[in-house]
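Single chain ahead, by itself, as structure tokens, in the form predicted alone.
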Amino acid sequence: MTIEKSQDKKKKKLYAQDIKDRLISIFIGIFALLWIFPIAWTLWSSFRPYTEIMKNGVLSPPQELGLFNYEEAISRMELPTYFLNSALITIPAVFLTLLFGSLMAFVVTRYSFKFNVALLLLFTAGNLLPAQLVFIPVFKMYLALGDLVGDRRFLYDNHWGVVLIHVAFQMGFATFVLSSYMKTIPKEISESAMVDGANVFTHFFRVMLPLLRPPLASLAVLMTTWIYNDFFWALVLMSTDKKRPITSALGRLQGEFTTDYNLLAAGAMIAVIPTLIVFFVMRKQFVSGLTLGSTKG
């Protein structure tokens, strides 16, 4: 009987089990619909003419499908400029973010001082603030440093004024991540290094960083993500159009009166392909870094 009841036991916790994963199964598989849905509907408008929605209506079935608006959105969005612009912002932060941040995660975790924690909390602390808030300070600062130097437009009105904003703002998260990264690898690999001889660059560059390697790819997919499709701060430290990236570009696509919001959808489409080619180039380092640095130790 005893047998019988533990076996009975067995069998209900394992039907509860099957009931629990199936539920979150079911959560799981309606958040990716709903996560989902938004950018297979902006693809879909993409290939249809407003017009045709304007009078039949947005469930109405397609009575024309083609390419009509990639080719309007592409001869009004100037592609080459902005995309120019954008990788001018873009790859800079990501590189200077990504360095300074795990020289930041180095410092703090492998040498021990009396504010080394507190520093940590407080780069992480800087990247909480909403660009909203401390946009009006930046905006006069990078105007007193112009005017300190002779030149209003020496970050003002400058991609590495917008480069060095985006560095400020990012570099807090890439710095928390890597240090928890930094702090699965075992002290035995600094121990020898420096028994060996190796100076604190030799230490960084030789040693550590080759293996940040799997978080460092995991972030460059994000930070390259995040501060490509950034529109606020290269609207509010910009003044030429010319100069701003891709996310500016759409307002090209804008009517004085009315706007095609099929037009639009296919300029957001083809400026978001950028960001899947990194993806999909980086994806399996990008897997790996985040599955690695949560199992690690």
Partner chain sequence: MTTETTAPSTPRRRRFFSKSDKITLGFFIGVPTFLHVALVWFPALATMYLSFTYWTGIDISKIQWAGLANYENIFFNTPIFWDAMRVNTVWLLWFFFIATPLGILLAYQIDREIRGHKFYQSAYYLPVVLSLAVTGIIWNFLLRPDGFVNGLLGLPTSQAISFFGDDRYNIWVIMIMASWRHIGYIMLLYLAGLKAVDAALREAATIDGATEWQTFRKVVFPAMRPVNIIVLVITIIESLRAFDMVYIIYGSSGGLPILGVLVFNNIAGEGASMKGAAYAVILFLLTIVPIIAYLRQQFREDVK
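The term rigid core refers to the maximal set of C-alpha atoms that superpose within 1.5 Å between the two forms. Positions refer to the first chain, counted from 1. Computed from a prediction, not measured in an experiment: that's the story for all the values here. Compared with the form predicted in complex with the partner chain:
- W233: CA moves less than 2 Å between the two forms after rigid-core fitting.
- Once both forms are fitted on their core, the CA shift for P245 between the two forms remains under 2 Å.
- A movement of the C-alpha atom of A73 reaching 2 angstroms or beyond is seen between the two forms when the two forms are aligned on their rigid core.
For the form predicted in complex with the partner chain instead of the form predicted alone, what are the coordinates?
Since only the chain itself is given, any partners or molecules it might have are not part of what comes next.
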């Protein structure tokens, strides 16, 4: 009897929990739909001509649907140029960040010398400084260096200038993440490499680098997203609009195409394609990259 009773109670409790879970699920679900609505609406608008909306209102049923805004956006907004600019900044910046980050992490964790912790601290703290705190002197230095080599656009208004500042900043995060990962790799691997007579160069490129593949993949995806999405640096370190990456160019395009919002919608949708690839295809790397810094090792 008593056993039955308590089982009954348990059942009731489970049942109550089940209802509660369903309610929570519905509630979160409604919000989830609200969450994707702004993007869905922009996507929807990008298939419609703006003249139709001006005439019939935003909520009017569509009479004409198609990719015409996309064709126009590509040709009139010169999106291919801006995409190329984004690639010219993002690819070298990510590559150099990962290379320098893993070199630093390698030396700091595998060879003990006096300033190990201090260096790591310097890099990690540097990563947290606000960009605005750094901007004025960097700007002046870029101009001065340009004058020194006889070409004012040597770093300022040049994609290499933007690449360097990204590398300098993001390297701090990469070093920190990679060094905490490297601490989990057994020291014996390094020791046996050294006993076998491997020099430092071989030790890094042949032994350590292949072991770093998982965190490097995650960091690469995360860094690509961050640098591609950067707005500030390309805005302040470039004066020629045609050299700006797509994220920064969108600001100007928004001002220029106020007469045709749906064209802008198509432009914005094209601009998010690389990040959508990250979202759909490389989410595992992105999420683990994001959390690499938060959960040690």
